Amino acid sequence: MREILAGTIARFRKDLGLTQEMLAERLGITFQAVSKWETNQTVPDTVLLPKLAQALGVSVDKLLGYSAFGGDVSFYESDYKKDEYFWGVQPSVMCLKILETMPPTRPMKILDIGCGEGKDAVFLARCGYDVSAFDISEAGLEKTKRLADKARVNVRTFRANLCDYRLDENYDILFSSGTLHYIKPELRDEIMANYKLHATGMVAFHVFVKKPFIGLPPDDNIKNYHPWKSGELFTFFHDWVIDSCTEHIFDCNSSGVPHRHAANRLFARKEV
């Protein structure tokens, strides 16, 4: 937790242009102590939190990295309140990839970044790993439960926002299948650097890129929709043992209406 809020009182400082004394200032403090917070070496006292959100613009809980975009819900938060799966249940492919490059001969942790309904996080936990996960909608955490009590697993779920939450334990493997694209440019080196610090294992990224010839597709949030270039993702772990890494274009027809996706698949290892 420390270290997410150093991160979130330096990165909502610079947003709003303020230097480290301007902040003090405001909260009536040193700047040493403003320093101090965003390297880790201290933290607020809890009763300066509500002050120091106060003086950033944001809520306690954003700044500790558990909030949705901007105050929002998901963009499928009433589709996920319905009965049925929006994404069905069966698993992603790139679970089975898992299975055959990490199997869990010994105990694993995974987090499922950005689960959705949970159809994979479940999965997964069926399949004997640890898993947590996480994600923006409060009815896709629900269903996720209800899923992983059908199928007699447990998995960890808490609610966090991708842009704002940053790792402060090791897992094994980080998985995300089609969320990445709501990390905004801007903040990808922070949270791939952060990514790369908590994997001790194994990365498995799926990511949307954008094609000249694709169009946005029909039914995503396209304020926070931010696509990746060709080949981006590779870039982030050129340093780690590439086991696959492929880009596809699929059909899909989530919103009922038919359109395409363009996509970089990454399978990468960290040699220890």
Ligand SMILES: C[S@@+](CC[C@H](N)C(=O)[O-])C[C@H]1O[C@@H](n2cnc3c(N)ncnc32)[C@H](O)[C@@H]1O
Second form
Amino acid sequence: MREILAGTIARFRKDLGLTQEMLAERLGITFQAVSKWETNQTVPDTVLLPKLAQALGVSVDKLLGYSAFGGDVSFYESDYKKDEYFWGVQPSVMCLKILETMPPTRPMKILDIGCGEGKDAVFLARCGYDVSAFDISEAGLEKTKRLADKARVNVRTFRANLCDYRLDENYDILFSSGTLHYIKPELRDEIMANYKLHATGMVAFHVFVKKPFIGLPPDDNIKNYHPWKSGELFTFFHDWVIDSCTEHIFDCNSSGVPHRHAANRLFARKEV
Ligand SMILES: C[S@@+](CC[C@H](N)C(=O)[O-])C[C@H]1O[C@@H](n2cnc3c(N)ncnc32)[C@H](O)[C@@H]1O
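Would you mind generating the form predicted together with the named molecule now that we have the form predicted alone?
Let's see the whole complex now, leading with the same chain.
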């Protein structure tokens, strides 16, 4: 929590083009106090939080890194409200690779980032992992819980916007399939640094990448869609062991309009 708050104060201050001195002046405190918050040496007094949030133009929730939905609803919300599972219930092939690389021979914590309706999170829980999962979609999380109940396993779900949420606990494995291209490019450095810090074993990420011969998907929320450059994800993990990093092109019909995606799958292990 402290680490998240330190990051959000600095980020929202810079977004507004404020120096530490300018923010301090608005709050009637010293700039050293702001500097200490941002370097996680101290935390703001609770009574100051509403005023601080107001000075930064955000809600207290957003400052604490919890929600910050700002009216944002998943593009898939209405599809997830239907009874059938939009993405099906078969796990991604990535789950099998996780089983091969880091089988749950001891208690192992996984976080599924952008879990959708939970097909992968529930499969991994059935395999014996201790699974947490988040998504911006309330309907997706409801379906994840229903799928977990049906399989009689537990998946800890919570709603969060991956652009605002920062990890403050460690996971053996971070997993994300088809979601990390919703991170705004200017947040990638910070979010990947946060993920690297809190992944103690491995990351398994599947992201969409830009190719000149692949058009924008017809069914996506273009405003929030930020495909990665080829190799970009790899560079964030250059100091880890890269188990595999592959690209593939696949057909998709998610909107009823046939189209193609280019995607990158990365499996990287932290060696300690
Ligand atoms: C293509 S779906 C993949 C879902 C799931 N991982 C799967 O493979 O079935 C992308 C998911 O990202 C979620 N999403 C989009 N933007 C998000 C954000 N800013 N924060 C968290 N989740 C987001 C959507 O709600 C959706 O469930």
